[in-house]
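Just one chain is shown here, as structure tokens, and it is the form predicted on its own.
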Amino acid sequence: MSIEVNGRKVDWVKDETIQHLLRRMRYTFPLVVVKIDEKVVPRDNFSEIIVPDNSKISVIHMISGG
């Protein structure tokens, strides 16, 4: 049992939520998008969501420049 996390194979964990797979993963950017098989999650929900087993996860970093 294993997702896929920015094209990097990690193992599954029963019951974790976005909020627990970026915080496993040390993604601790504060403005973050978070794709599960290419659907964007809302942030106000990442503590909610349960990541599935065998899905592909993208985080992407949101960057401002000026």
Given for the second form:
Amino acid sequence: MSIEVNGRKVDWVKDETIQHLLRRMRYTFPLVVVKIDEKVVPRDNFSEIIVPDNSKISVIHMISGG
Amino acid sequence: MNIEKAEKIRKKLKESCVGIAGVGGLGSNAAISLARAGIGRLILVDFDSVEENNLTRQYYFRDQIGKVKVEALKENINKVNPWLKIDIFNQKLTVGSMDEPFHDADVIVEALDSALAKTSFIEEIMQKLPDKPLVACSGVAGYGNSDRIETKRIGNLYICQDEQARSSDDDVLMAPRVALMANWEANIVLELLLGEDK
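Form predicted in complex with its partner chain structure, per the form predicted on its own context:
Let's see the whole complex now, leading with the same chain.
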């Protein structure tokens, strides 16, 4: 019962939303792109989408400047 | 020079189309490099006009101050490579239609400025055009620390990044690092179009 977040293996927690996972991982950046198993999760859905067991999650954080 | 290799590259790039979202520091420098490399078609999107303080790092000239950026950049590219086809969109990319100018592109380059714009663009392009390679850039502010820059790949997304860099809101934007990361993005584009250089 585990998931992979940015290459790091962490415990899977039942009924955990993306929002709660980001908090658990201490990702404090307000703006991130999240992918679960190659599928993008829109930011508006972070508080609704539940993290599935065995999933691979990428959290992408962008820094201003261009 | 390997003439055979150069000819093969010339043919392939001539048939290629690259879309660039934002033609500030990253986008203008990346576009010039891709034009010099021989890309056949560029799609340039930006809503801004050239300002005096852009000249410290963006590929524009004093006599272009006040000009619409995509038009000024088209002029500059044409001075280098007049055979390039350039589609310009003088418009702000807005959530819900950010993908629209880029449907013909083989590769898309994210060259926007704020973290919010970058995040929204990446999110929308990866959802709507998931099969298109997207090259993005994060952490361009400051100077020095070239060795911290790396390419991170997540599926079809390639990020040229320095994770330790500060936001441009709390730092400075300077030509060497901006041009370095713009060309880093352009170099990834070539790799995606041509395959790895072995």
